[in-house]
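The chain below stands alone, shown as structure tokens; this is the form predicted on its own.
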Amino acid sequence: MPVNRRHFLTGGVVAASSAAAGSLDFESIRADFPRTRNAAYMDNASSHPISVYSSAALHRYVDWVTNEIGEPWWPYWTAARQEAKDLFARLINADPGEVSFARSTIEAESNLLNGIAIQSSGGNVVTNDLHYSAAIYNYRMRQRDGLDVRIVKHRDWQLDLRDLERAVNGKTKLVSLALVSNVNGYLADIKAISDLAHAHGAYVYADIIQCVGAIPIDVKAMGIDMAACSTYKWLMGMKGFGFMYVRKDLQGTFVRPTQHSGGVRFNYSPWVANPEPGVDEIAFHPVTGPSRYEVSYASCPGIICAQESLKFIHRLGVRNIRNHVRTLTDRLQKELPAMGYPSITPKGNESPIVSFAFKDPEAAMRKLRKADVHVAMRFGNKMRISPSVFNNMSDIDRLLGALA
């Protein structure tokens, strides 16, 4: 079937305001995710299924690269790239000029670290053990090479600001953390932490992969200076693609690009018949803005999928998504401990992830697999349950019934 490239590459403009909570039909939203037809899927903190809208966009893309690729397409692709950045920037209350594409959260954090002269300036980094384990590995490797890394341990599965206060000092250049921990969904007191960091002249990096799209984020109000995420979790996108945020005044100064991608113009024969006087033989202009952190092309399918999923999230409204999921996690927090499975997620925690300790994790997972209930078992005996906008009380009933 012929494809209208302009339609699939630029898409429609998202509505200026999200839907009112009372106007949302969550059962209809459930139908937008075919994964719900054969399972109670509540492992969105591992990987979120894409919606039928993103799936249709990807099918249009595949049809285009199969049947039409090779024709002029760059003007349409430029619009798609920019809309994806604009939609993400609006989601976190950033300026589009502060957003670049990334391949993954961990690679983005690593590239940021490479561009900050922490070790050479005699500075230190403060992080914690509720950060993502691959990020901690990154810091441990750098610590082995001489970087002063201070890893604060959690207290009862949450961070105590007093412990951070003891670790941060006048030499701290960066405080790095997961805004929402993948371990138990703990939402850090980011404003207090950023105030602490800024008071010592340090900056804050937040891994936002486990919350962006699921809870409201305002990088300016929260005091976040840099952030990154992949799209395959709560942004309902694909692996191998994500976003990075760097505050505008830090670009090229505090955070220098360590990989370069751009073009040159040859100004000598036989490239040109008449070389231009006063111009270098190999002329170029350094890339500015957030694109200075991008290398080569971003994932085309990743952008297409993110463009559609971000429009979907904006239509629903993040606060509406959060309010819906809270009813599910609140019930889990009430009923699973009463059944003998203590929670390691603080009460009243504002994220879509809850975790519980199990004495016999293998038996529990066998029961859930038999009932087609999908969750994750992490760190030995910690069951992580992460419902999303398409889940409902029937899914919770199914989980509780299997474990009863």
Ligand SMILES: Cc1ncc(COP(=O)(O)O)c(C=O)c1O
Second form
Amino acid sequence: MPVNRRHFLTGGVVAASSAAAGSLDFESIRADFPRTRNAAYMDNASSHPISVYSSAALHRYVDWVTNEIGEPWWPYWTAARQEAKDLFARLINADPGEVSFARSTIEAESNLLNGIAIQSSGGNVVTNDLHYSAAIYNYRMRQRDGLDVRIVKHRDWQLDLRDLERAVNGKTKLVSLALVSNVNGYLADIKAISDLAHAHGAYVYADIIQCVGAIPIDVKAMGIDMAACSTYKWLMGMKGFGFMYVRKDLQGTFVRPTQHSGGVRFNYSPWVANPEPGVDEIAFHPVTGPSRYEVSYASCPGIICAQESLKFIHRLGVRNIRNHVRTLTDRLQKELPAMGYPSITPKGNESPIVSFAFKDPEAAMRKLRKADVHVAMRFGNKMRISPSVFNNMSDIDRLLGALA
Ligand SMILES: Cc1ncc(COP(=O)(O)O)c(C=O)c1O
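Moving on from the form predicted on its own, please list the structure of the form predicted in complex with the ligand.
Now the complete complex, all chains and molecules, led by this one.
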């Protein structure tokens, strides 16, 4: 069925303010995620399913590009793009003028590094081994090319501030970390780390893919200067689309754009009948604001999907989401170690990811697969369990029952 432009733009859910904690019925949210029908899916730290609202929006989009493309659509897209940025900015307490689209978290961090003159200034970067492996690879490659990179090792699956203090010095330009580790969900003590970095004149980049949408993030209060994420995890969106945050005063100064996309105006015949005097033959204005980091079109399906999922997340309220998921991870933290599977996630850790060590990982995964319980087994024997809004205690029962 063809849809009209207005329907496509506005379809489905309307943004609303967050639900009050008591008024939320997380059981009913299961219906918004058909994945719950036949599985206890708790591998959201790998990929989160999209909701029926995002799914419907994507169907409308496909309908539209199939049946209606060719209409004057630019204002429509401009509005959709801006709304996605506004909703994301609100989620992390940034200004929309600090948010650009990104294709992937790892690409965004790499682009940021390309735009920061660290090596030529004799500076160094401090990161750690709980950062994502592809990010560390990026640093190892740059280290090979001469960049001074200090990779701090974790202690008992946490970062010790004293180790970071030993690595950071007056030449440190950047401290880069995953705010929440994909390995064990460890939430870094970001304020202490950003205070340390700032005291040495360095800036902080946080990879927020494993927490944005799942725990409250306030880039200002946390002292985060740059951040990035894709949308396919806790933002319930698509692969190949995400967001990048760069503090306003660092745009074009500390972080220079390294790829360019804009327009030019030909100011000579036969392009124009009367060339404007005093204007370059090929005139252009450098793009300002966060769009200076964007190249050409961002993914339209990515935007459409994120627009709906961000509205959905705002409607639920991140604090409510966090409170719901905490009840599930708390139970896992209590019961799995008692069953002989020690946790490698610190107690009281504020994130939706918990990980446990297994003596026989293959047998454990076989049992879970048989029970249609989905989790991840990483780094040999570390089971990562990452429940979300649509999981409930029955899912936890199913997992514990299968492993008993
Ligand atoms: C902490 C962390 N950073 C980055 C990535 C990869 O992100 P992207 O695919 O957006 O580059 C992942 C994927 O699992 C991750 O867990």
